[in-house]
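Only one chain is given next, in structure tokens, and it is the form predicted alone.
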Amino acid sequence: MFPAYAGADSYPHISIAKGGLEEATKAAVSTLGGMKVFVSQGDKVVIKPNMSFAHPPERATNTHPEVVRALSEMCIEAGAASVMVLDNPLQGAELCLERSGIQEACRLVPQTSVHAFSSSRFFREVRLDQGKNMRQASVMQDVLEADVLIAAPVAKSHSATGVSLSMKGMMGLIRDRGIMHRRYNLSSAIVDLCTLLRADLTVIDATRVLSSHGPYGPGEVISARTIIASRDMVAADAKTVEMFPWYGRDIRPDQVAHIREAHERGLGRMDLENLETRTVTA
């Protein structure tokens, strides 16, 4: 029912690293075995951060640019042929690229490019064979052709789903995310989408946590200097939910509908008590 990796090696299911942005990002991945566990020589890699808003890093609505740059550098060092940082932004593409700081941060990383795609020519209609309700989606062509998908969301609250983490963030890789709100039960549709867009590695930027008024903000921003990583999107999301207050209160992973449903459908695990978590200081 659950991913085959669980308990299959000496690495923890979840790593938590605390410290500086670059150092914590690299330490979190290293604790899972290092980027070479996920990226092989010649791979095409897609990194999916939050880059939807024309906001600076301190608003905590986008992934911090230094986290994205650190991941890109690690992928190239592991032998990736190319790294594409992709998002379909909710605000003007050029402003998002500029004000998020992500494009500038990655400018000097070899074989790395940063794009905010929204035109239909960048997307292809595909079936979601394991979807229960949403059975098709228009997905970025470059994602479909990638060898490795890395989810790199910022940790933030969300007015419709409670939180927006790695699973919710996959909505930024399809053309019409609004249809998931209008036509389907949003939480179930997120799980349907993640049956296809299932990240090989999830690295959650909780250096700043938008604890209220997400996804747009402004809201309460908690300075946490923390990175959470896992091979399992559901486990990474569940751990992040457990670690921080949301809207001023603690909530359990099973109180987030899409996390609970993903666990029940075998997409990943939210039973954190049975998963090994290792915490390091970078």
Second form
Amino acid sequence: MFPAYAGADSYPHISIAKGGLEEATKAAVSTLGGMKVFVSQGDKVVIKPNMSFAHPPERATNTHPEVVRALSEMCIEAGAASVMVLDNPLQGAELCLERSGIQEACRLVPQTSVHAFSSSRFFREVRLDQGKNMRQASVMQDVLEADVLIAAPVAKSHSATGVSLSMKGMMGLIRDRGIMHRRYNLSSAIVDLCTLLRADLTVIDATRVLSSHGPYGPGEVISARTIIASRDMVAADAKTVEMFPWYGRDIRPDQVAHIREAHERGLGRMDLENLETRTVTA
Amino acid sequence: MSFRTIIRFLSLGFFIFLLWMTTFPLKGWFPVDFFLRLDPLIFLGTVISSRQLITALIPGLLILLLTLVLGRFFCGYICPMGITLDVTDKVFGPGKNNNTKLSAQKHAVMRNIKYLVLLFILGTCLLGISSVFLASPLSLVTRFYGLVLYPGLVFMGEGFLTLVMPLSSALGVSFLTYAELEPYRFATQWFILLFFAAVFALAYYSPRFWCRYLCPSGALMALFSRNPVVGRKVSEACTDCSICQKKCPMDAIDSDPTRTSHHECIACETCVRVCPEQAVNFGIGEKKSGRVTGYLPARRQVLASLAAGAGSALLIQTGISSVKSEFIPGNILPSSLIRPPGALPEESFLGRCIRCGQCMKVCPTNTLQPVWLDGGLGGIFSPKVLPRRGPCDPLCNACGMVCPSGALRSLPLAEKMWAKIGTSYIIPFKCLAWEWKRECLVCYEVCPYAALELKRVDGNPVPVPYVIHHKCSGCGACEYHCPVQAGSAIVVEPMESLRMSKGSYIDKGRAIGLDLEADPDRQRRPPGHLFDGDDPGDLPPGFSS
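Please move on to the form predicted together with the partner chain, as the form predicted alone is already shown.
What follows is the whole complex; the chain from before opens it.
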């Protein structure tokens, strides 16, 4: 039922690293075996952060630029031919690239480019064969062509789906998000989308957690200096839900509808008690 | 290339450059409305209709005074409309050897039309309705370049980028592959285009038909250039060959080629260049002998034109679409007519707005659109906010900065955020949360003023949005982002908009209980009202058991 790697080697399911931005990001990935486990020589890599808001890092609505930079550096060191940092922004593309700080942070990383776009020519209509309700989506061409997809969301609350983590973040790789609200049950459609857009590696930026009034804020920002990584999007999201208070309250992963449904449909695991978690301090 | 050609194309180039620079964020090193401020009709008409001396428009007065000295040099050298027509005349014009298809008599009659157009416009201005936009060449040409040519070019640019994308991405030319042009779209562009097509096509009858017969700014300058200090002079060497008369694009030379209609002459010096005897020059000195007294409309026509203008203005003001005022009982305010932030009270606004389209060209979200008849006949081409197309960005105040006439006030950003343009309301039976019980709440997410609040209502598993009216600026982010199709489930109307001729929006807003700071670091209301912290079964928004 679950992916074959589960428990198959000495690496944990979930790694948690605490410390500085860059150090924690690198430590979290190396605890899972290092970037070479995910990226092979010559691979095209797409990183999907949150950079859809024209907000500075302290708002915690976007992924921290240092986290994105550390990830792209690791990919290049692991031999990636190119790294593209992509998002379909909610506000003006240029402002998002600028104010999020992500474009500037990645400027000097070789073979790395940061783009925010929404023009239809960048998207291609594809079928979601495993989708239950939503059976098609217009997905970024570059994502479809990529060898490796890395989800790098910031940890934040979300008024409609409870939290917005790696699975919810995949909505930033398609063109028409409105239809997911309008035609389908949003949480269920997120799972449908993740049957196709299934990240090879999930690195959740919980260095700052927007624990209320997400996704736009302003809300309560918890300084947590934590990075959570996993091969399993559902497990990473579930662990993040469990680790932090949301609106000041403890929440179980199964109280997030899309995490619960993804687990039930075998997309990943939220049964944290059965998963190995390793915590390191960077 | 002659001196005149260079000046003309520098002028047109500078005009286009400034229009291109009319973009957010504004650079601010040079007033992008420079050309609009040179139009004498925009000065005179707007001063009359607004009953105020608008200092920003004084350059138009200076041009008029310079005309006393230099004649209608503006038409020949500076006016981008005239230069544009020089170009299109090459396509639509009557051909090389045929200066005009109109007889001398017809010409003599028709060249008075421009005075009548001028008088009609001034007639409407006398009654406080500005129709300057109908025929001011700078207003027209700015609108044409900004709202028709510019979006057309952007559209073609996007098409080009799409076309070369397979190639550019194969070659790895990343900056070309990922270039994305902002797609601008405007209402009423067909009406603007048809007007210009007609003006261009009139060249079939004569070159510069518009300038000769119709242009009210030209008429205004003609009144000041009946005997300019610098003008056309013909020496004894003239052999009466009349080549100059045939080639004159303005038909300003009499059948006796030594005689000049200075008020028609645009000092283009074509006559100087074509004269085989080099008998013509422009200079200072005695020209009176060679002067044609020119033809002015009869008193009856003057009065009739003024009266027609004033009468039209009167009719507009008595129309049902006319704005609410003290004189008009009832409460008619078009629900879709959301004016940009800083717009003067509607009547003053319409008196000042010259419909040049600069505010629409500069608007980064393309929300500003020319209206057609939403605001009555007097409102044609004036700007409105169309939230479904884009929201009004709280951090942008460019429209007021580029408005040449002050119809939109130029506001500092802090003031602009308080310049409320309307109030949004929710249509519950369209709302995904209210009616369909779906987790949506996009409006709540995107509101930059935190003017939406979530509440629990009985029988609904998802929290539903409410508008906090005193926090709503009417920016339209909610309406723009609402995923409900066709009409949005949350709609902005110009209700409670602040329309002030002077004074501080912040002071006024505070005084009437508004709270409009789009401060990104401001905290929202504590979430206590959303769920019961002590009841483990009552979960925060988005979570379910």
